[in-house]
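In structure tokens, the next block holds one chain alone, the form predicted alone.
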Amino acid sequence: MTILSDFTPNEMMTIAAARALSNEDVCFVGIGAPSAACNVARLTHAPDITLIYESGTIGTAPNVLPLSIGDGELCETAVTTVSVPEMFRYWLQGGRISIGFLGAAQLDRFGNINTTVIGDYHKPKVRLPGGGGAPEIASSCKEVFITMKQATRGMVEKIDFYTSFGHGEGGNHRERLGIKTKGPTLLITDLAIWKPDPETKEFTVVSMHRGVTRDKVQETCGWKVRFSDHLEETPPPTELELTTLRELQARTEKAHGGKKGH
């Protein structure tokens, strides 16, 4: 196994996220960074992972990253495609999906996600794409992984709108609301890997990527960062991981003619 030193923070984030998935997972995939991570996992160490997209495609194996959930690549490469009502009612709400993999425009320390608006809801500075299926994914998948770039505008003390419920106010807030799933159990950024504290549910840094400092993590986060007492360094990408990701992105770029699907 060859370890490479020439990689970008985004590549490290995608590969670290891919490593969190296993061959046995049934994963509900978000578009963008989650999709890249899930497909790198499928093309490397987890060939039998079941990837499900919101449009109803099950067992999807795209050759290129989709532009949206409606991309024909998903349906063409899926084992089967079901209706959206069946996808949500039977598969998702039926508890048949082990991992929900989401991105976020805004995220707080307890894993609550905003993808609706920046600013006041009635007079927003920016109106975002909205929740789509993410609110149901956040509450119905057995656990949720989140991936996003670190920046103070994204990782905030208080989100402007609750789109997808994480751990709410922390502690046992999910349980008090009758939500029986685990919620966010992992956050992967371009700088670090975070896990929720077992008691408070506040995200805590458990591993920093090579070359990253504690100061850099804090500078790009809008809340006071907690670091694990057993802080580790994330292993850098292997040659296989990095080559797989770059080839996937190159195919995607060629297929979409420069359009953003990753």
Second form
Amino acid sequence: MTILSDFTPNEMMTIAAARALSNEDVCFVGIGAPSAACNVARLTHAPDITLIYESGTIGTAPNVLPLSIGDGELCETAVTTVSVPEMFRYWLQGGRISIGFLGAAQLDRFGNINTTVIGDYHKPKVRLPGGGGAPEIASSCKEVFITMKQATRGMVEKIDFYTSFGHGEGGNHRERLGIKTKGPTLLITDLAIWKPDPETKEFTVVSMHRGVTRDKVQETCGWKVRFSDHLEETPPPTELELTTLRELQARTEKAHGGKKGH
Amino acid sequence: MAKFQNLEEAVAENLHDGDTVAFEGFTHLIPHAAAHEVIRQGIKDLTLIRMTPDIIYDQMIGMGLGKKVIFSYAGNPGVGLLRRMRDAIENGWPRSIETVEHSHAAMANAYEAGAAGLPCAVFRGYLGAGLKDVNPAIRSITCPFTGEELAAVPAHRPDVAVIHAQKASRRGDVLVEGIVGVQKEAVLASRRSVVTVEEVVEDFDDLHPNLCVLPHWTVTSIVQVPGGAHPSYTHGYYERDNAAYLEWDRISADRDLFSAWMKENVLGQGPEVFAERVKGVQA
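Alternative state: the form predicted together with the partner chain, after the form predicted alone:
Next comes the full complex, and the chain you just saw is listed first.
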């Protein structure tokens, strides 16, 4: 398989996220980069992955990326479509989802996510859309993957609001709250792949994408970055991965009148 | 017993100033035509319940009809933020609104509890999450059997539910298919309901027995409004008009542009325009 040198940081992020998914996964998919990653996985190495969108579609296989969480194509290609209460009660709360895939407006080093407000909750500087399904995705899925583009305003020392709980203040904070699932186990950015330290649960860079420096990772992150002693380079996209992603996005753009599904 | 009416009568009879209302539809089947009629009738001081407030509540809030919103995700799906709702929260324009914020799981459970006649919903939720610190309607309850602490929220019991569906039979039974969302629960949780439908058919005799149907005696009012979900979509009839959602982002970004758009496209129109609007996106 040819390795391509011409790819964007965003493409690398999506493809690295796709690689983290396996054929056996049952994945609760968020719109945006997570949706692109899950569908690239399905169209390449994980054809039997089960994708679930919170609108109630289970086992969906869209030909284009949905613009919204409830596009018709998700229902038309699904194994079954259930009501929203059933989705949250039987499927998510029932513990039937292996991976919850979330994005973040603000993220801290312990994988806590804010998509609710910037500033004070009662007098917000910016009112963001809010959590939707995320508070329970973060606690009910067996593991949580997070994707986001690195920027100091997004990756912050302290988030303004705990929309979804990651590892809290680190260590065994989840267990102390009685949460039985693993929480965030992987963070994939446009520059690097991060995993939580087994003890402290602080996200640590384990792999940097080609051409990325430690300085670049630190400059775009609001906390002091820890790098693994065994730092690797993320293998660049293969021709199949990149072609699959680009064709998916071209089909999506055509279907949605110029708007990409991310 | 379901009554067949025109939209003006159905809204005037069922929605009143100060009511708690739930317009539902999860991306799919959003009752836009009915929301526009509420705006034309200027029904005010509404408490608006909805999982995803999106464009119709952005329009109602921007026109000053809402005093309170109970919600779990305030976004224009696939596009971005709700600019009129944000303007009301951040700047009090055209009036300030109270917000009660939940997660999707809490909202879905609260509707289900309302439909089941229970006072509250119990579920495993909000673990470690910040909303329970800012929303006093989120409490906890201890399981009497296992001792597990669970989240509890009050049941939704709206005065009125408003939904859009594919079909009604002559008798008034309502068929909802595709992404069914939380509409069945919203109707059963509410005291009254208004259902707009694409078409009225003789009966449902040839349909599969497991389809989602609201029996006629659970529905208050049925109105035939072809295209009534546009720019949302109706599975089997027409597709989502994504361009209109993108366009809303531009229109809603500016107060004057918003007001002019509402005057031209809502205040000065009737529900009959919806059939015309879906011609370009018919399935």
